[in-house]
Structures are given as C-alpha cells and as structure tokens.
Amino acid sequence: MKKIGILTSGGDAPGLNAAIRGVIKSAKELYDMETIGFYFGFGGLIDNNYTTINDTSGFLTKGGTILKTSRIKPFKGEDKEEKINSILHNYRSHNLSSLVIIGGNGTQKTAYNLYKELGLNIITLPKTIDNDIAGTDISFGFSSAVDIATEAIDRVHSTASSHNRVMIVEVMGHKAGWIGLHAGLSSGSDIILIPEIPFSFKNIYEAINRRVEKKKNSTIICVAEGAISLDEIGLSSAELTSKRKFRSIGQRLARKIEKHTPYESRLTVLGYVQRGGSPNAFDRNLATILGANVANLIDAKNFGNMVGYVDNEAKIVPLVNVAGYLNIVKNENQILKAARSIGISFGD
C-alpha cells in the first residue's frame, strides 16, 4: 500500500480542511493509499509530529486546519542544514510516496525546493486568501475572504450615511489588491486602493470634494493594507516603516483625510477575520476538486506540480512556473476596468 503525506503551511484560510479532506478520500476510493498528516507545517515534518488520517467527518465545513501550521522555513536559518537532515530522514523512515504540500507562495517555494534540491516527490495545493500564487486563476480561501470583507463593508454603510462620515475599511493584500478590488466592488465602495496601483492623497481628497458636490453625504474607501501613495514608490520596508508615522496605511488614511478636508473619518481594519471560519460553497467546491486530483498525480508519478485552476478547470502546473512569482491586478483586468467605468476612484 501506498503511503502519502501532507501538510499545511503559512497562514490559514477558509477551505484547508476540505483539501485535506478531498486528497485523502480520493487516494483511498482511487488506489486505496495511506495518509498520515504532519502538524505544524514543516515543523511537523522536521520533528516527526504526525497522525495517520482515517476519518475525515466534518473536515468539509470547518474552519482553519485541523493539522495546525506555522511559517517554519526549512531552508533558512543556522540550523537549516539539520532542518533538512530531519526532514529526508523522516520522509524516508514513513516510507512515502509523496508529500502534498498546501500553501500559500513562501510554501511554494520552499516546496519546490525540497523538489528540486532534496529530490522528494512533492505535490502542491494552492492556498491564500491573497489570491496571489502564481499558476492558478483562484486560490481556495479568496472567495470566502471577500464574502467576509464584503459583509463587513455592506455593514459600514450605514453608519456612514448616519453620521455624513468618510469611513475606511482596511483589508488584507500585502503584495496584491485582490480582496480589495473584489470586495471593494462587490460592496459599493467609492474609492479602492490597492498595491498595484500607487495613490496620491490629492487626488482621494478630491474625490471626496467631487461625492460633497453631489450631495452624497458619505464616503467609503476600502483599501488593502499593501497600498502606497506616489511618494513610496522604491522605498524598502524599512525605509517605508521608518516614513510611516502610524502603523498602518488606513490610520495614516484616516488622519491625512481628517487634517486636509473638514471631514470625519473613521477606520475599521478587518485583519484575521477574514481568514475565520467556516468557508463559502466555492472555496468547499474549489478546494475539494484541487485535492481530488492529487491522488491521479501521485500515481502517475508526475511529481513537482502544483494543482491549479485555471479556465475553469484543474490544471497541472509545474512549481518551477509557480514559486518566487505573483498573480498580481494587472491594468487589464475586467474587474478593475468594470469599477473604473462606474466611476470608482483608485486614487491615481
């Protein structure tokens, strides 16, 4: 019999467990194969903290991972080179026939390297609620984010139109705007910000005066904690956080407004809830389809791929296309061009 293992790694999201769930169920129905789970991400791989995975009842539904994860990073470190001893050990000593990896793009990355440089037989999943990992359409965990970040916007509305206020909600996308542009749309945002798209204050003050004009007596901003203004362009982390007086780009949002226009602002930021609890139909649907076909692949032997989704479909993706790249908002982007037609200013 067959053995595989897996692990979940980085931040959690909406739908790990419904993977997890649709790569065990599959490699038993398909070709009856073992799995044994390793908690922690690679530190459970690195310390040999495993379980042999049966019963997958109420994987689908729940929220999180029920195998843990942590951001441990095998090959960095001073003790990476007995980081990676203990993991060809423990790999060896299970006897496996391939690791499934799910993960965001640190994970991708590292597992291409245990791929490439250590020569194990890996199989990755796509996971961020970012939506940001190269090779795939859609990451399981983004739309059940963006139903969360969407909720919560529709929510601010209100009070905001109560108190003829300007109200910002920040929400996550370090590197990528996607969770802003969507839920940004989605919920009727007056002004969105994201990474891709550097922003001058200016221009966010005047699109405020413009909504005053007509009579609108409110102004929602919803902006990704990744954005910067024209005047941050090149500048390193450290350089940026040196500049940055307050922590995040929405504080700093809500007291520039505050001091150059004679409107109230107020911020919500939204942080870890949007990677909380149970996730949407799609991502139960996307994440058990990507996992299911893990099993066909593992038996093929066709090692070094990432399942993605691509047109609609799942797709076989090789890693070496995958890690160190970004599925960024680019200009032509449908969503994007939609929101700039309806008059949504993105504050370039």
Ligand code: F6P
Given for the second form:
Amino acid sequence: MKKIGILTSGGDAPGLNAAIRGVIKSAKELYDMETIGFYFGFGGLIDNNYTTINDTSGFLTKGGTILKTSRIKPFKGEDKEEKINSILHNYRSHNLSSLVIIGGNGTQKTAYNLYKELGLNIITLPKTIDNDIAGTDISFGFSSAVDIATEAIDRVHSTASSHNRVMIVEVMGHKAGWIGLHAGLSSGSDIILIPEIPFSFKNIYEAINRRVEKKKNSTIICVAEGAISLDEIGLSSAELTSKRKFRSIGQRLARKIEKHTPYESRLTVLGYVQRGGSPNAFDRNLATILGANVANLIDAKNFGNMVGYVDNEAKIVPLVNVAGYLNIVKNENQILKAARSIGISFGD
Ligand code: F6P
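Could the form predicted together with 6-O-phosphono-beta-D-fructofuranose (F6P) be given as well, to go with the form predicted alone?
The complete assembly is shown below, putting the previous chain first.
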C-alpha cells in the first residue's frame, strides 16, 4: 500500500481541514493509499512528529488545521543542514511515495526547494486568505475571509452614519490587496486602500470632503494592512518602521483624518477574525476539489506541481511557475475597474 505524507504550513486559513479530508478520502477511495499527517508544518517533518489519519469525520466544517501549523523554514537558519538531513531521513524511513504540502507563498517556495534540491515527490495545494499565490486564480481561505470582512464592515455602517464619522476598517493583506478590494466593494466602502495602489492622504481628505458636499456625512474606509502612501514607495521595511509613528496603517489614517479634517474617525482592526472559524461553502468545495485531484497526480508520479484553480477548473501548475511569484491586484482587474466606475476612491 502506498503511503503519503501531508502537512499544513504558514498561517492557518478556513478550508485547510476540508483540503486534508479531500486528499485523504480520495487517496483511499481511488488508490487505497494510506495517509500520515505531520504536525506543525515542516516542524513535524523535521522532528518526526506525526499521526496516522484514518477518520476524517468533522474535518469539512472545522476551522484552523487539525495538523497544527508553524512558519518553520527548513532552508533557513544556522541549523539548515541538520533540518534538511532530518527531513530526508524521516521521508525515507516512512517510505513515503509523496509529500503533500498545503500552504501559502513562502510554503510553495520551500516545497519547490524540497522537490528540486532534495528530489522529494512533492505536490502542493494553495491556501491563504490573502489570495496572493501565483498560478491559481484563487486560494482556499480567501472567500471565507472576504465574507467575514464584509459582514464586519456592514456592521460598521450604522455607527458611521449615527455619529457622522469616518470609520476605518483594517483588513489583512501585506503585499496583496485582494481582501481589501473584494470586501471593500461588497460592503459598500467609500474608500479602499490596497498595497498595489499607493495613496496620498490629501486625496483621502478630498474624497471625504466631496462626500460631505453631497450630504453624505459618513465615510467608510477599507484599508489593507500593507497599504502604503505615495511618499513611502520603495522604502524597505526597516525604513518604513523608523519613519512611521504608528505601526498600523489604520491608526495612522485615523489620527491624520482627525487632524486634517473636521470629522471624527475610528478604527476597527479585524485581524485574525478573518482567518478563524468554519470555511464558507465556496472554500469547502474549492478545498475538496483541489484536494481530490492530488491522488491522481501521485498515482501518475506527476510531482513538482501545485493543484491550482484556473478558469473554474482544477489545473496542474508546475511549482517552478509558482515559487517566488506573487499574485497581486493589477490595474486591469475587473473588480478594481468596477469599483472605480462607481466612484470608489483608491486615494491615488
Ligand atoms: O498570510 C496570511 C496572513 O494572514 C497575512 O495577511 C498576515 O499579515 C499574516 O498572515 C499574519 O500572520 P501571523 O501573525 O500568523 O504570522
């Protein structure tokens, strides 16, 4: 009987357990393969901390990851060689026919290295609420995060309107503004700020004032945590830290708006709420569709690939085209264009 290993690495996201279930159930059903799961991402692979998973009951709807996760990077640090040797040893001693790695950007890079440098039989799945993995139109976790952020912003509208305030909601997304863009549009935000479109504070004050002139006395701003102002373009993260008084963009915005406009401003940082809880229906199905394709690749010995979702279909995407690339919001994006067409300001 073929044995496969599976692990989840990087930040947790809704749909991880649904994906694990999809892999395990299809591997058993189609090819009678057995699955073992390593705990805490690459940590479990290094320490041989694993479990045999026979029963996937309850996995579909469960948030987080039953295998736990970590941001441990095997190819980084002074103990790099030791970690790599342990991985090789454990992979071989379990006689794995393949290792299935579920994760975001950084994880895809590590997975590619394990395939290319060490020759392991790697297959990956794309997970992240940020939706910034190259080679797939969407990653699981993203849709649930957008739903959560949308609902939260919907609820902020009442306070905005009751108090005539500028309400800022900060969402996740360091390098990519997908959550900000999607949740900003679906929640009727008036201003959306994302990392891909540097903004000027002056444009934001003007957008707020234009609304007030039209008797719209409250404004909702949806800002991605990685949004930057025009004068910050090209600065390193160390330079950004020393330049900024407040770490959070939402905090800086609220302060500045109160200083430079006559309006009260309040901030809500959604944080890890966006990553928590049960996946929505879309993410359950996406994770299952992608997970259910893994066993076929293992059987065909088609390694070094990610199962992505392209043009509404599961597609085999070579990891060489995924690792080290980033999927960001482009100017020609339909949602961005629609948002601009209905008068949403991006502060640019
Ligand atoms: O990768 C998803 C993400 O949620 C980012 O948007 C966020 O900045 C980051 O993870 C935070 O991760 P953690 O604090 O868990 O390391």
